[in-house]
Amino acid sequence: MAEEQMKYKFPSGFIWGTATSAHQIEGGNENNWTEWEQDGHIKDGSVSGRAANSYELHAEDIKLVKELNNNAYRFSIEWSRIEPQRGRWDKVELRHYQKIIEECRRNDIEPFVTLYHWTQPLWFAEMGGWLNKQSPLIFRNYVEQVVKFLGSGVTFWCTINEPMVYAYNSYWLGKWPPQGKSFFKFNQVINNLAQAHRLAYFILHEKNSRCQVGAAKNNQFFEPYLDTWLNRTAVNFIRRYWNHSWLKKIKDTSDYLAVNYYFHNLLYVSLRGYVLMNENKIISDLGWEVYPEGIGAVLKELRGYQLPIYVLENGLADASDEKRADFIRAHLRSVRQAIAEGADVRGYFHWSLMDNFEWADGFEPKFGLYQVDFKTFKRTPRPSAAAYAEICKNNGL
């Protein structure tokens, strides 16, 4: 029994956290997403508005992080607040994020700060956004101002969130703003985001040589449905492209690897294309398959980079909260097994601290450990919050 208990204990100093992003919880933004929302693109007809009103309630929200026995909190900075017009820096808004960092420090919570989580100032979007050849340099200037003001309070920086997901949905599928449909544009954006990360890396290290810089990559577990040469070869190509091509562009400017895990893809591949063959025994409210084994496989894939790994997002939409506690336990067992097999995983962040504005799906999906009443902004812990808090308190299951 003692051996079984030790099996699911995590290494000493393991980081336990929850994650959010500015646009999804703060509200009151004026960026390319708020403009797009006004045009009726959101599935449930909503607009982000005040979202969860975390802009005003950030101190209360950090107390919620503390109640979960977390020792870290991942949040993002809203670029459109910091630079509402090109070259005009808003020190009031910089001070706002400084207060969040200070509040984290007062509560012995390590801030993991994301610099770009998909939203753009309107002036940047009007210049072509990440298609603009100058976009990496423009982003560098933004990062320079942020680190000048906030750098001394931050050790862990995440430059860019899920570059492949963002570029795929915005420039290839055309589901998100600016609704492009071009592989050429998708590839151009991918390359510009990689260059932006590299420039940001050097700026951040100029301010603090000991800081840790990474980028959050959505990696997925790909498997061939049939054990045939065509299926194995095709799926291996897809896996290498999606999971590793962007990471290889930035591996020499990364102090750690950050993984967001949500998806398992069991693929049947033919000369006509591919079909998802997932069994979907358990699914989230968004229809995403719950597949805990995948997170361990994804983490073990990263051993060759020989860098520390942090899981910066992992969660599910579950309004009834019937699946979330088991989801967390099962995924953490898989994470712990990956550690036992040589993956240098040093932290886990659950998505999300609270219900939020879930991009094109609006307010309907409920990812939060805390339920949010979007009229009163009252936060109420779901039962799964207590389960996660116990895991964090015990440093394991």
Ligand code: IFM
Second form
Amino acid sequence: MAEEQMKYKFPSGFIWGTATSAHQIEGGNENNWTEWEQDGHIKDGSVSGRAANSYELHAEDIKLVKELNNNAYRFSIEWSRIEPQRGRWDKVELRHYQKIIEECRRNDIEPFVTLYHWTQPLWFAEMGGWLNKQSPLIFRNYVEQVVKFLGSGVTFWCTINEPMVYAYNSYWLGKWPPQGKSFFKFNQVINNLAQAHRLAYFILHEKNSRCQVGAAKNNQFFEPYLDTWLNRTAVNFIRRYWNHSWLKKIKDTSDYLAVNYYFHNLLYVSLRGYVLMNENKIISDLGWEVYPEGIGAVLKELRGYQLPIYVLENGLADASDEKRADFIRAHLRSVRQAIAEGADVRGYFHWSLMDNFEWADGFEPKFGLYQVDFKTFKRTPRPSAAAYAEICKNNGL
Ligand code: IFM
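Given the form predicted alone, corresponding form predicted together with this ligand:
Time for the whole complex; same chain goes first.
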């Protein structure tokens, strides 16, 4: 055991955290998602409603973060609260997020603040959202107000969460609001999100030159099923497109890279298209393959950018909690190995602190280290919470 611990000890100063997003836990929001939810689009028929009521219970939730021995907490700011009408800034809501930051600081928890985690004010959605040419500028104005008010308390900003996943589901696959089905729109949104990131980077730095700005990118581990020229070339093309094309647009305006890791894709490619050949030895409640080797590979793939890396999300839906502790350990071993092989990984955030509203899948998938009773809002640690807390306390496993 002592030897094992030595082997997977993390560098000193490593950031250990948990992650959440506003719409998924706060409750009481009025944005483009809450509107869409009303039309029966959510798999389990639910609406986000009061979610986990973290808007009221935020101080208690930061205690949960503390109990995990975390030294960081990633949460997001709900844009629709800050700017409910275009150009009208709600100071009470800004103050709300200031309290969360202060509470983090009081507990020696570094806040990692996400500025856009998929939900929009209704007026922004009505203007065409991220398809509108003005959208990057409009976002920049929002960021300016946020940083003016909260900037002194925040070092780490994450501008945008998973731009490709968001744009793919919302503008290409037509699965999420506003249910666009066009590659052209997807591409336009991707470009506007990159421009929004760049403008945000400059305004954040203008207000605090020492801040650290990045964006959370869902990167995946792609492997060719067959060792043929067609398979290798096609998979390489997909990998470069998904993992790197957006990062390349923002790398000069990033102080760090952020990775959200969930997926492994073993791809068989033929002239007719591609088929997923994953073995799926272990899967989550959502049917996603558990593939810890992939996180290390994805992190090593980023060495060339020569920027610090944070894993801002990694987790699984596991209501019984039978798999989560092993999942965490295996992924962390893979992260540690990637560090040993030159990836400059500085932190790991588990998704998620607590059960939450999992977008179009509703409340059914349980991603939380803490179980939430959505009627009473009682939080109960799952056994894996103790396992993760132990790792964070020991700075390794
Ligand atoms: O819940 C989401 C989160 O909002 C973004 N990254 C993936 C998570 C699990 O699907």
